[in-house]
Amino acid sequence: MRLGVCYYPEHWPQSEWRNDARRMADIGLSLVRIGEFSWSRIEPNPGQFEWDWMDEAIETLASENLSVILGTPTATPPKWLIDQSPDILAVDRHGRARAFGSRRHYCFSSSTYRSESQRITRAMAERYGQHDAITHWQTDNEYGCHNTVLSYSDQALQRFREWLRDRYGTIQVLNDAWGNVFWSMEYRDFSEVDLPTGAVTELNPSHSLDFRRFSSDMVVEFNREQVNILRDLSPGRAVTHNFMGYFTDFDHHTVGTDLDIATWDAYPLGFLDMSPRPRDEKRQWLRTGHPDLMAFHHDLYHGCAPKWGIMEQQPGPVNWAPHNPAPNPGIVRLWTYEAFGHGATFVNYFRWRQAPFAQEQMHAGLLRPDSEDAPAAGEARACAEELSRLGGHERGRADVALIFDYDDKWFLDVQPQGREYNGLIVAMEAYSGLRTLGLDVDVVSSRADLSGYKLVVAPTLMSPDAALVTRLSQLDATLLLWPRAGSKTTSYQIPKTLPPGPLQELLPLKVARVESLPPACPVEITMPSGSKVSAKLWFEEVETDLEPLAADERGYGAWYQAGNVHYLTTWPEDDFLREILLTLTSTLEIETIDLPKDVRLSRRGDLRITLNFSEQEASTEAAGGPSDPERYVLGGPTLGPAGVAIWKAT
């Protein structure tokens, strides 16, 4: 696994570049991302290109054997372009333009901006596409950041109407699919369909869902246009895009089909602070990050493209969260090895030097603003030296797959039926339950090949189509379904046969009634063992001849089994989920390990990577590690705070 850094030569005097490159190489870095915010320096006036500074920057980095990841600068269209073509701006749901003054101020649907983005991408690729130092291209930067996927511009409206016409063919088909007879919402022509905003009360969920699908497709098209140019003019270079955490406004799996590497920007402390995780968890992992929050995203993006990596790794306090604590000593090193354990091809730290100006001046880097080393520089140096001794190891396929589709998340966003019912949190809690048992997990799309897995977990399978149901019926694996599976048609209606809709081919039960519950009203469940566990937020009453494996205090079934398919009628709390997973893995002869709350285990080839997210000492023996210190290629049997230990499996 290679290490790198994000660098902005345009921010610093040219006289400092050579020393910066020398210090990067001295730390052990070998990749440098540049360029993704540099449009105004590349093209200060329309058609006037100034390449000399970037030529020099690339040559300077190359002189120290640093490979370059070159970003297309389309996340930051310059002011002259906005003044020349104000129609490229995105528009918020209140009709206000997302104005110039920061970044990501463009609409994915704008034909004008599509043309401009292709023009600047082509210019960069023609200039640098054959340069030996350029090994990767990054398209744009963080698609959708700052809530910029959904745009309510005039061009978005026109493209949306075209998209609907292509999808439905006739307006009557659309009216039927959306149920527009309700509240006299019927349209006579596609030209009458507006964007879903500004209504008196709740919008038609089918309308809202299709707008999200359309908006995602605009991101896919925008990215594909750049990728096609880069592949044509710069063959042999890997193409990537840097996704984000806790962000689901477009289908990353579909964007990923056009990429060689799916990368993402990992900020463990910032994301934890902004997450809906309980307050006690935020306090416990304030300076270390949640043990499963980053790992979930590692495995999610691993499932989006042939390879994955981290384009931006948090090195210290950030500037954008409500609160911005500093990482504990050693934690940046631990995060680096966490990525290694999940199969990353590279980790880039963000950023090289902390900027003393503009919006991100409080965001730490590997260097302080005065160019002295920040704490993370030493940890990056240690990682580079250690990784050079580990050699190459591939992460193999896991025994367990967790299905996560973005479309399912949108179903739950549009009409959650319970305020706290968040599809991403459901998926992450299922993932965490598996990881605390020492299991590796592949997070995959429902379109992925599911053969070969022993256990397939589907926490949010809202609207499976017939083809997926057929594939699931042919699985040798055990399938675990959460509530709400098959509860909607693709056009957001309740199936005529009631939920779980087409999944009734696998599971002979019918959901007759559902209830959503406040967080303060947990449900007590009696398990097959006689133990009492808890469920939350959701409960379904079903009609079936199956006998429940577990039931609530009223006698309503909470867990059913039909052959190799298991179905939960409620959202399981940790104790409930743990007992289910232990039962299933034992039956499937999947080895589990009862990990301490703060310790995690990953496998990469024959290496076993153990991480301690605690501020206290821990033992690798709790993760199946050997007691003999000679068996370790890194660390030993005792894990100090933020400790990392790696051994070879026998």
Ligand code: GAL
Second form
Amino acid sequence: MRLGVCYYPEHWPQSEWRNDARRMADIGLSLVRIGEFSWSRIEPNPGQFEWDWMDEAIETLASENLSVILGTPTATPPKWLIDQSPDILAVDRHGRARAFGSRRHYCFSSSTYRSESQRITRAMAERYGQHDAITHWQTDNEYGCHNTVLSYSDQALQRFREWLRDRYGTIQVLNDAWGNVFWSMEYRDFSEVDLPTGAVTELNPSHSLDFRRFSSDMVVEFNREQVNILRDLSPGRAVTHNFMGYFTDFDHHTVGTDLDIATWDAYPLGFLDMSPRPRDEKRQWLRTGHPDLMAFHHDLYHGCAPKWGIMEQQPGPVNWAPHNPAPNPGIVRLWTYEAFGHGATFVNYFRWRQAPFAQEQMHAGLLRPDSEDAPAAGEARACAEELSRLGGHERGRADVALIFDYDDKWFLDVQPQGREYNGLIVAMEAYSGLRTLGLDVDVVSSRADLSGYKLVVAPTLMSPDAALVTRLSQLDATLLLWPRAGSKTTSYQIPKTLPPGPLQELLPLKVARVESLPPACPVEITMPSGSKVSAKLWFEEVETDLEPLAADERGYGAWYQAGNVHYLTTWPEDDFLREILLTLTSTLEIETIDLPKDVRLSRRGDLRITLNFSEQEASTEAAGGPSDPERYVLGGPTLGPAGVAIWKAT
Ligand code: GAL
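Given the form predicted alone above, what does the protein look like in the form predicted in complex with the ligand?
And the full complex, kicking off with our chain again.
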């Protein structure tokens, strides 16, 4: 695993570049991302390119053997371009154009912007595509950041109507699929369909869902246009895009089919502060980050492309969360090893030097604004030195897969039916349940090859199509389904046979009635052992001849089994999920470890990586580590606060 950094040569006097490059190499970094916001310096006036500074920056980095990840600058169209073609601007749901003055102000459907994005990408690829120092390209920057996937522009409206025509063929088919007879919402022609905004009350969920699918397709197309140019003019270079955390507004799996490496931007403390996690967890992991939130994303992006990496790793306090604590000593190193343990191909710290100007002046870097080392510089140096001794190890296939599809998340967003029912949270909680038992998890799309897994968990399988149901019926693995599986058709209707719809082929039960519950009203479940556990937020009453394995106080089934398929009628709390997982893993002979709350374990090749997220000492042996200190390639049997230990399995 290589280490790198995000650098903005245009922010600093040219006289400092050489020293910067030397210091990067001295720390042990070997990758540098540049360029992704540099349009106004590359092309200060229409058609007038100024390459000299970028030529010099790349040569300077190359002279220290630093490889360059070059970003296309399309997240920041310059002022002259916006003034020349205001139709580039995205439009918010109230019909207001999003203004120039920050970034990501473009609409993915704008045909003007599509050609401008291709023009600047081609210009950069023609200039640098064959340069030896350019080893990677990053398309744009964080698609969708600042809530920019959905745009309500005139061009989006036109493209949406075309998209609907392609999908449905005739307006009658659309009317039927959406159920437009309800409230007299029927259309006579595709030209009558508007974008889903501004209605008096809730919009038709089918309309909203299709707009989200359409908007996702615009991102996919936008990205693909750049990738095609880069592949053509810069063969042999890896193409990536930097995805985000907690972000599901487009189908990352589909964008990922065009990438060599799925990268993402990992800000553990900022994400925890902004997450809906309980207060005591936010306090407990204030300066360390939550032990599963980053890992979930690592495993999610691992499932999006052949390789994955971190394009931006938080190095210190950030500027954009409501509160911005500083990481504890050693935690930047721990996060680096967390990525290593999950199979990252590189980790880049964001950013090199803290900028004393503009929006992110309060965001830490590896260097302070006065160019002295910030604490993270020393931790990056330690990692570089240690990693050079570890050698290469590939992540293998896990025993457990967790299916997460973006489309399913949108189903739940559009009509949650219970305010707290969030598809990403339910998936993350399932993931945490598996990880606290020491299991590695491949988070995959339902389109992924599921062969070879022993256990497949599907917390959000809202609308499986016939092909997926067939594949699931042929699985050798045990399948664990959460409530709401198969509860909608692909066009957002209740299946004629009632939920779980086509999954009834695998599971002889019918959901007759559902209820959603306030968070303050947990459900008590009695397990086969007689122990009491809890569930929350959702409960289904089913009709079936199956005997439930666990039931609530009223005797309503909470957990059913039919052969290798298990179905939950309620959202399990940690204690309930844990008992289910222990039962399934022991039947399947999957080895589990009862990890302490703050300790996590992952496997990369024959290496076992253990991390301590707490501020107290912990023992590696609690994670299955050997007692003999000689067997460790890093650390040992005792894990200090923020400690990392690695040993070989054999
Ligand atoms: C990311 C973004 C970077 C920078 C960073 C600050 O979302 O890609 O450009 O803004 O956040 O944490």
